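Shown next as structure tokens: one chain only, the form predicted alone.
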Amino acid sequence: MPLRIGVIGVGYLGRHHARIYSELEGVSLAAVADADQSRGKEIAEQYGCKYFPSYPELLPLCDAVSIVTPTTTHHAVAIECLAAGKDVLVEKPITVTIEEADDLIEEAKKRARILQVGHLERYNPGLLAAAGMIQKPHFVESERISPFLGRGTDVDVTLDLMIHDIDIVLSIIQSEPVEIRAIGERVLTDKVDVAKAWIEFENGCKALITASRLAQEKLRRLRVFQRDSFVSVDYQNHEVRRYYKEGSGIACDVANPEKKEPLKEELKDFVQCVRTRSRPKVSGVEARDALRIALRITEMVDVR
């Protein structure tokens, strides 16, 4: 029997949720619900499912769902279709407030459901070609810039765009921040449009993150430091590269894995997880982490 699953929200990044569904195995997009009723219309009649103005219409004839709604909505939706017995993948940032997330945490344990949420860098072929190359880091330097495009706007920077990397340095380091600086300025929004931060970790290691809105073109770059070696990611042309000593020079390895579409891998490890009972590679616990660091270094820049 297909797993039915909803999409909650398909504007920019919704309508991808909804398309990869429609195409995956064992799965069955059953409903999409969109409060702009041109567009909910338009991806249900394009994907063969059902269309509903409001939510809580779709949920009987779900298994799961995929909410891609606007971050201050997560909570909310979030803990209903909880409370209906639905497994849950929410977009990143999780919610708004630790306080939120540790609800959505309680109430999935409560209710015995798959909360995941979607860092779905995590899913990027470049980072996981990485993952073997990264031993014992001392230093990790992350770049994530973008032009301003207009949405996403709702939130600071550092939800929207740093806490990615927050979330990966957290799973590459594993260790517990001990000290956070952090500088940053509202430019275009009354909210923090470029942040720099500084963490440094119980361990020893530190970490340097960047994020902005407000560039002319678009990187997503991460660089980890170890002993006698370093690791380069290029998050968008899916390249790793490694560095290391020979001789009385440098040389470099280059890695190029198959290049997979990360959102399509992050909702197949969703149903995987729905269909096993597994618990996701970035539950609500950790993506309460990455959110208390991001909501601290944006702490930080407000009270300049």
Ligand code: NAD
The other form holds:
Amino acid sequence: MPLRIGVIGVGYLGRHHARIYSELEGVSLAAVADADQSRGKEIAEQYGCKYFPSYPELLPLCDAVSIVTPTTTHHAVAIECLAAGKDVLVEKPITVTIEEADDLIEEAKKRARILQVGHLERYNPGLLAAAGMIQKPHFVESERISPFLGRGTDVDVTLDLMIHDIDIVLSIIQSEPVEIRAIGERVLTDKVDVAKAWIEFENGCKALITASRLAQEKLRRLRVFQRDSFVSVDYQNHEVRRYYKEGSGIACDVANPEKKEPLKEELKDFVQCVRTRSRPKVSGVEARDALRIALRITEMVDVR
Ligand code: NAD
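Can you give me the structure for the form predicted together with nicotinamide-adenine-dinucleotide (NAD), which would complement the form predicted alone we have just seen?
To see the whole picture, the full complex is given below, headed by that same chain.
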């Protein structure tokens, strides 16, 4: 039996969820729901499924759902889907408050439902290829900057962009943050548009994370420094370089892993977790950990 999946919210990103589910083996894209009728109907027609203007109507047709509505609506939509017994993939950030995230984690646990959060950069082939090159990180630097596109401005850049890097840094360093310093500014919106955070971890590792939606160019890069080598990941080109000492010079190994669409890998993983009832790589718990730090950074930026 194919797994019946519905997509709630088919705007910029949700249409890609719908496209991928319509192509995945063993999955049937049952329906899409979107408050914008012309948008919803267009996507339903394109991918050959039912359309509903209101998401509760879609639930009886589905075993699982992707929630790709604006971040401020994640909690209200996800709690209703979980309460209806559906497995849920909710886009990042999980919610806008820790209380809301706790509520979703609790509901998923109570109903024995899968709760996965869309931290798609975890499925970037470059990052996955780098994993075997990272042994004992001492310092991690991450940058995610892009020109202003007007998207994601219902939340601060810390929740929209930096959350990806906070989650990745936590997964690499595997230690508790003990000190955080941050700076940032509201420039084009009434939310934080640019932020830089310095995080010190219990195990002595440090991280410097930059996020901006005000840049001239687009750059998404991670660098991990450790004794005798450093590893650089280019998220856009899915490329990894490892630099290390060789004699009196510097050598560099370049890895170009097979190009794969991170979102497709993430959705395949969700389907697998639903079928095997396994814990997702980024469940509500990991997503809440990243959210907690993103909110602390936002608060620090706001205190002046
Ligand atoms: P968007 O505004 O383009 O699309 C949101 C859609 O949801 C719209 O079509 C809107 O009509 C619909 N909608 C709003 N409220 C609804 C409701 N109650 N019921 C049904 N439909 C509703 O936004 P977007 O850029 O696609 O972002 C959506 C989410 O995806 C956000 O949480 C964002 O953070 C996340 N996102 C994640 C990534 C990533 O890299 N993982 C990238 C982009 C966006």
